[in-house]
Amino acid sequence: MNNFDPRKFETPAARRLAGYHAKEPVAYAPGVLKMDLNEAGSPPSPRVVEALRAALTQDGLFNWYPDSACTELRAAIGRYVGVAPDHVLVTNGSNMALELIARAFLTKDDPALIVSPTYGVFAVQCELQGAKIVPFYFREVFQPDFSELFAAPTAKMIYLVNPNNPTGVGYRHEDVEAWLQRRPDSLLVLDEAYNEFYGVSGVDLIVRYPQLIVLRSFSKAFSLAGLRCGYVVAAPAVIEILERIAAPWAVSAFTQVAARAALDDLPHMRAMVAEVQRAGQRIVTGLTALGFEARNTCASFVLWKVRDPAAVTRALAARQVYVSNKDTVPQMKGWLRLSVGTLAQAEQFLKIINELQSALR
C-alpha cells in the first residue's frame, strides 16, 4: 500500500467544511416514537402504495432510466401550486435543490445572508462555493419583526424558511412580499417545506418578483421522507439555469410514480395535516398541564423547553422516544424538538411523559 493522501487533492472549502451529519437511523419497531428528524408520523396515501404495486410489474422500470424531465409529476405539480410546467423543476429531495441553487449562483465571496436559526445545509452549501456566509438573527426568536432583516447588510442571496426550522415561526406573506420589494437584485430562496401546514405561501409572487426562488418537499406532509422528492418553483429563466446543471435522471421511477400518487389524493394529504394540528395541540395541552413551557408551531412539530435538554433526551430514548436536542443552537437553549404524527402518538408520548415526569425535571 501506498501512501496516496488524497488530502492533498481536495478544495479548501471542503477540507473548512465541517459538513451536516444526519443522526443515526432508527430501526422501525411497534411502540417506537420518532419525533426527531420532522418525518411523517403515518404512512402516506394508499393510493401510493397501490402505484408502486403496479409499477412492479411494468417493463422497463428497472432497467431503463426514468423520465428525466419528470414530466408528468412535474406538470402535476404545477397544477397543484398553481403555475405552468415551465415553472416547475423536480428534484432528489430537496437537498438536491439547495445544492443546485448554491452552484448555479454563488461564486467566492458572494455574501448570501441566512435568516436564523434555521436549517443546517444552507449554510453547508454556501461554504461549499466559498460564498461568505452572513448569519442574521432576529431580536426575539418567536416574534420576528421584518423590519430588522430590512436593515440587515445587502446580499447576493438570502435564505429564509417559512414556516421555519427550527423555531416554527411562520412569516407573514406581506412581509416576504416587502423584502423582495427592497431588494430586487437579491435571490431570495423561500423554503416552503412545511407548507401544507401553514398554508401561506409565495409562490404567487414569482410572476411580480423573478428573483423569488421557492422550495417544497414530499417528504414532511406527503409522508415520501424516505423516497427523497422536492421541487423548485421559479420564473423559467431561473429553472432554466438550474436545469442545465442538473444531474440527468436524478429522481428515479419508484419516487416519480410515489410523488405522482400522492398528489391524486390530496384529501388523505389533507386529513393527516388536520391530525398533525390536533395532536400537536394535545401535546401542548398536556405538557403545560403538567407544568411544563411548550409551544405549538405553524410547522409539523412542537417545541418543548426543559431545564436538562440532554439527560430529558437520554431518558426518553430510553423508552424508545427519540426527540431532536436544540439546546447548543443559538437562542434555543433549553429547548426540544418534538415531530408530531398522528393523536394515538401524541397520548402515547404524553403517557411515557407522565411515567417519567419526576425524573424529567
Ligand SMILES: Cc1ncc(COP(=O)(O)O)c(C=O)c1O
Second form
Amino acid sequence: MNNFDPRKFETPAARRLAGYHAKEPVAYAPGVLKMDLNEAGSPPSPRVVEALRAALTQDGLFNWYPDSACTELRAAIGRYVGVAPDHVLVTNGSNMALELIARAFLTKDDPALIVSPTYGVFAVQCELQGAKIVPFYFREVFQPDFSELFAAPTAKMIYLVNPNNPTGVGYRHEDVEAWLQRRPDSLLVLDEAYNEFYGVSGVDLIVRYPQLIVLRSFSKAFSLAGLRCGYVVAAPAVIEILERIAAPWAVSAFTQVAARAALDDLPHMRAMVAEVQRAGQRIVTGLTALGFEARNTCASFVLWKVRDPAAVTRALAARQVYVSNKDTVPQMKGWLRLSVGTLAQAEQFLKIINELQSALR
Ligand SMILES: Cc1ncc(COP(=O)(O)O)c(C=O)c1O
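Instead of the form predicted alone shown above, give the structure for the form predicted together with the ligand, please.
Complete assembly follows, chain above in first position.
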C-alpha cells in the first residue's frame, strides 16, 4: 500500500462539509415504533405490491436500463398534479432533486436564503456548491408572519418547505404567491414533501411564476420511502436544465412501476392520510391528558415538549420507540418530533408513555 491520500484531492467545499448523517438503521420487528424519520407507518397500496410482483418476471426489467425519462410515470404525475408531462422531472427521491437544483443554479458565494428551522439537506447542498447560506427565522416559530420574510435580504435562491419540517407549520397559498410577486428574480424552491397531509400547493402558481420550483415525494403519503422516488414540478425551461445535468437512469425500473401503481390507487393514499390525521390528534390528546405539552401539525408528525429531550429519547429507545430529538435545533428547544402512523400505533405509543410517565417528567 502506498501513501496515497485522497484528502489532498478533495475540493475545499467537500473538505469543509460535515455531511448529512442519516441515522443508524433500525431493524424491523413487530412492536418497533419507528417515529424518527417521518416514514409512513403503514405499507403502500396492495396494487404496488401486485405491480412489483408482476414486474419481477417481466423480461428486460432487471437486465435492461430503465426508461431514463420515466415517460409513463411522468405522465401519471402530470395528471395527478394537473400539469403537462414537460413540467415534471422524476428523481431518485426528492433529495436527488435538491442536489440537481443546487448543482444547476448555485455556485460560489451565491446567496441562498433558507427559511429555518428546516430540513437539513438544503444546507448540505448549498455548502457543497460554496453558496452563501442566509438562514432566516420568523420571530414566532409557530406563527410565521410573512411580512418579516418580505424584509429579508435578496437571494438568488430561497428554500421554503410547506408544510415545514420540523415545525409542521403550513404556510398560506397567498403568502407564497405574495413572495413570488415580490421576488421575480429569485428562484423559489418550494418543498412539498408533506403536501398530501396539508392540501395547499403552489403547483398552480408555476404558470404565472416561472421562478418557482416545486418538489414532491412518494416517501410520505404514498409509503414508498424505501424505493426512493420524488419529483420536480416546474416550468419546462427549468425542467430542461435539471434534466441535462441529471445522471441517466437514476430512477430504477421497479421504482417507476411502484410509483405508477401508487398513483393508480389514490383512495388508498387518502385513507392513509386521514388515518394519520386522526392518529396525530389522538397522540396530542393523549399526551395533553397526561399533562404534557404537545402540538398537532399540518404534516405527518406531531411535536411533544419535554424537560429533558435526550433522556426521554433514550428511555423510549430502550422500549423500541424511536423519536427525533430537535432540542438543539434553533427555536425548537425541548421539542421531540414524532412521526405519526396508524391509530393502532398511536394507542401503542400512548400505552408505553403511560407506563413510563414518571420517568419522562
Ligand atoms: C422537507 C423534506 N424534504 C425532502 C425529504 C426527503 O424526501 P425523499 O425521501 O423524497 O428524498 C424529507 C424527508 O424527511 C423532508 O422532510
